[in-house]
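Only one chain is shown below, in structure tokens, and it's the form predicted on its own.
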Amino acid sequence: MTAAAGILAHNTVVVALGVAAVGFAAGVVGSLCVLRKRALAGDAAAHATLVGVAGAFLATGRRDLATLLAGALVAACAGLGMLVLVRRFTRTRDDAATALVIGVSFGLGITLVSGLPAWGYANSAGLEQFLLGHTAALTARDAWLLAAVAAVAVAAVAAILKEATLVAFDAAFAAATGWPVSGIDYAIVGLVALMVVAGLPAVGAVLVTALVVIPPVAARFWTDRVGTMVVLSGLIGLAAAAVGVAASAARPGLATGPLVVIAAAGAFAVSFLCAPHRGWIARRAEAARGLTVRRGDDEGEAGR
């Protein structure tokens, strides 16, 4: 192996690694998503992210990955809170709300990443490579910053989980007992914002929201413990992760993102069906014991 394929090799591992570190980070911080049911927030700051990418872009004329995200994150903390804005001073429906956030928003960020290059700014052609994630263009520096914003989300998870629990199962008792819900429901939603602009680079900002919320979904029918939940979601984010990006490395052709949530469509897929308690399976062999039971109840009634 020469010395240029070695370093190629060891960048690609790297890559790997960050990316499969934030499919973890995505599906701890997505449980709490899920138990709060804000996954439809996750879903509008996702498509703020791209005017963020754009206006980065436009504001320093730089494309590190740093400079890039942070608009990004500005950008969905802005769609977040003009989601606050319009549930507060409208009428408009939450689901009505959300679906005018993320069509502006993304219309928006689609205006600008492809007429960048028509306006006569050349080197931003590739910014809509942000539109379904593209490992390929990561670098190992890039692939640490993915991976300090991970740890950085698990480890406020770790610290809130508690609080977040209660929150999210008696929001009213919480509340009773002087637990600051709001700050907490603030708290839940800037670690899905932050989590939904560090996976940008692995899925894009069409599909980034399934890697934070179809993970815990799956974990969920494997266990009634929020702590077993959270990890096991982390878990299966993180095989999501890393099976999208090894396969969009052996086929080039292939986008990353989408392969990403396939992946994580098959964990859910084998947690619907084999989950021991509440898979599809379990369930019916359940009903079926339940109807030979009923029957042989009859039986004997009726025998007597």
Partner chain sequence: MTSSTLVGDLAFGLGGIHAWAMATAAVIAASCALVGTLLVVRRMSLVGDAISHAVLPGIAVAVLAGGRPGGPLVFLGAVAAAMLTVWLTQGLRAAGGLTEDAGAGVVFTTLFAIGVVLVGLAPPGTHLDAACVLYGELAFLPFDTISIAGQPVPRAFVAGATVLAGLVAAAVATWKLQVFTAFDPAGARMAGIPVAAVTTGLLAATAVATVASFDAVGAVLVVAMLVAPAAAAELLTRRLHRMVVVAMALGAVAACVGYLAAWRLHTSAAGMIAVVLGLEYAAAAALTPDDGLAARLIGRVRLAWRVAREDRLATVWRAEEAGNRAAARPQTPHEAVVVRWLEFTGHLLRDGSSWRLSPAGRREAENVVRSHRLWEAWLGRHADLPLDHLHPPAEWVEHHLGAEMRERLEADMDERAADPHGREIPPEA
Contents of the next structure:
Amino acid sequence: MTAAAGILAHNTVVVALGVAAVGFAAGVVGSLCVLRKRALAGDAAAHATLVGVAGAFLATGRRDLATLLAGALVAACAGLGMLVLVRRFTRTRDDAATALVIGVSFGLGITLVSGLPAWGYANSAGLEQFLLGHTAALTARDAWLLAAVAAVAVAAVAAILKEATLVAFDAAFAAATGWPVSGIDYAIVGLVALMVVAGLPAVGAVLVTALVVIPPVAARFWTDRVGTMVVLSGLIGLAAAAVGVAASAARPGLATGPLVVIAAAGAFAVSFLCAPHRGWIARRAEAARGLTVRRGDDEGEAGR
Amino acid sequence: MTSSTLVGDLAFGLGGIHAWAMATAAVIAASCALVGTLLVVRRMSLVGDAISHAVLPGIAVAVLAGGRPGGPLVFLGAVAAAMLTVWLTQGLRAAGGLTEDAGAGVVFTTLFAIGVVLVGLAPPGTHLDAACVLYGELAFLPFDTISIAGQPVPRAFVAGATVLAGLVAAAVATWKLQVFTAFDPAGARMAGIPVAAVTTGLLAATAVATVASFDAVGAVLVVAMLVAPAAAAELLTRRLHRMVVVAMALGAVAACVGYLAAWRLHTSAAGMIAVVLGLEYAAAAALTPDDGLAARLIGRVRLAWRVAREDRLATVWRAEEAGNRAAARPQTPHEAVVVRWLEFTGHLLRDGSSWRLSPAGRREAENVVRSHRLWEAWLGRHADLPLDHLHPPAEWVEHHLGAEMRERLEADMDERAADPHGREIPPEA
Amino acid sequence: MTPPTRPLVEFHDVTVAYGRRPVVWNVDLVIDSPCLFGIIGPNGAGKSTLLKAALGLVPLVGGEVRFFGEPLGRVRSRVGYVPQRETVDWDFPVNVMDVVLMGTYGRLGWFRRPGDRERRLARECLDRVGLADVASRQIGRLSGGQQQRVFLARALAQQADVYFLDEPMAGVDVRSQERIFHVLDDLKAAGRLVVVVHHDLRTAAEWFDRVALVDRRVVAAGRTIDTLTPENLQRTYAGHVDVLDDLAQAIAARGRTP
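Having seen the form predicted on its own, can you show the form predicted in complex with the partner chain?
Let's see the whole complex now, leading with the same chain.
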């Protein structure tokens, strides 16, 4: 009895650590995405993943996490590919194209997941856990897989941070100095797709966007340097994921995803209100003292 | 599915439950398409996405407070949540310097998460659970009926039809304001149109349409019903009032087809409706007459063919001008095919081992050469270009000058009749 | 035997289109010696487009651009660029030093981070534009003129032989204009070519050694004193482009450009 409880607790801890690693990596990758002003790029990928989860199950008959997530990654990239095609070959504007891919790909995913039991795949139950996230079903093995994906993503960001920052800040200059801007953009969006997929088991397709958007946006309030922002964003993501997993372990009836998102939103609210300089309270105080930073030509010029 | 079983489905469906389910889905889809058209032309599709997620906590709070799904309290809660979303997003942009999509990304995911947790807290038997949030339960709606003139009518259909009627009435009443605001917000503001109120109204309408759809398709798939028919209609027509009608029709058709297909395939009707909407969009993108993919491909091939024909005719004309007909012999297999075709259409006449122009061919050739030389003359006069650089640009411009452009070029120069190389510019044929 | 001197920049028959609609037609320009070269013309004349096309930021539909006799791809590190100031988000979380260091990325290549050598160079460049004392300030907290000088410092850090500047004087205070102009003058004195897109005729006559008058096509080019004639200006600022615009419209409507 106690041994079983011990194993259970051990499993919970390992899963929590794996998901926290994903939270960290998602925050790190999300920073690049938000700085490149593509905050919602991940959302189309996220909603498309469900097709891949169901498709991978249909194709292989297997339900292990690696198979399903591999399918999800393929589908996420296909969703982003559809987005590129719609933008290039039709008059449809970017925002409508994104919403279109979100709605239609999610519809296809729902159709597949709902249809599987009736089509004779009796053991397909559980796929709907990818909608809102459910960490209780994860094993220690799954957690290691997630942690490995997270490590790869963080390493990739560390490798291309200089290049990605350049492209995000000034794509025209980057292109003029010979950097492959669209290649770097694809790398950023590809990493986002990877993290969306890795976040799927814990946060679910509908909300996983939050994992790559909220932490960087919150981190931005605290710092004016990219490097600091990336690390801080990762830490916020890590904390939100850990808190969410712990909360859902305490209330097993609740899906994990919403709890992770609410934890991240809490961190955002604190950042928005309390951060020095950029936070709302600091700005109000500064405005009240009449010390708003002026961008006029007198600023910093006067001494010369 | 064979045609006989489809007819069977329809016959059965028209008699009962299926007809009501389809009718309900159709009025809902039409409502969403109406609102969605305005969202799409105002580039607010993602605002629609955000609102459709964010109404969930409003609905959940209203239900927890004792409201009935589809009842007035729920509509009120949803509209309040939609307004909260917009207010928060704008507030974050103004006070926190967030870009609009980042702000929306924070707000709607957070509100949706809160909504899901609230739904999880709802007592059993309140008609609200996670599955319903994600994909609705269209198939069950016809069983919850109210009595109208002694006939049982599904409550959801009554609610959906009422919403549709209200939205259509509102759209008709404010149509001019909507059109003006959509195409020129700054001008509309200058003209005294309450742009903020018009926008707020549109957002409230989005919330109402979302709530009306909620029981049938859930909160997530509404975005497909809002945006897909409007995006398809936008490809098919450029007039806003036609767009609205086409979008509503596409939405209603997709609702019926999607419902039937889902029933045949034993899967989620909401998901299938979204899939059919996607197929409609794909068909529109491929088959639109003017700039659909198929039309553009055909246009490209035809232009390439025209360029090839005109080049060949002009080559023969120049060869004749130079008195060296042999120079016009085709050099490549491709050119040989073009020559055969021109011979077949009577533009070229075979003359031993070479070809000469028929009267029709000569007319066409002279216009091409005339375009070429006029353009060279014009460039030579109005741009700072050395003589030897004039030919290559003219080589492709010649295919794009119509009779009217040629006349204007000629009128734009004082001297005529000769190009910069001193050759004669033929008169308009 | 001395190697044959090649022109620093050559445009041959360059036609540039946005989508299918040509905006600059048949530009032919050769700049063969270091100087301050102005590209002058009215708003919407395609000056910036021409500059971007030279740098490979907008595809050419016809013609070619060569630097030192070579295609751009081989000599990118010798070409410096100052984009328009409005093209970036000045609220981006980088400070002045970070931006100037970006000028060294081209030489650093993939994965290598800027080190002491690059920092020293960046500091030097900041000093040349008079911004050494704000090196650690977030870029949004600078005046417009200072921001433009940060961009100039970044270009200096590229250590290029040819510099392209897109409207560097737009929205810039007089002090900064003078400062920028002196830096450009120093570059010329050091044997660099500086090509500037500019729209102000008064200062153009004063600053540039050579100019090209552009309005959808090059109307005239050459030494400033010979080129900025009333007749040429008349042709640049009042004439004949409606034909080009209508033709561009016709091509965009009918199909492809080659």
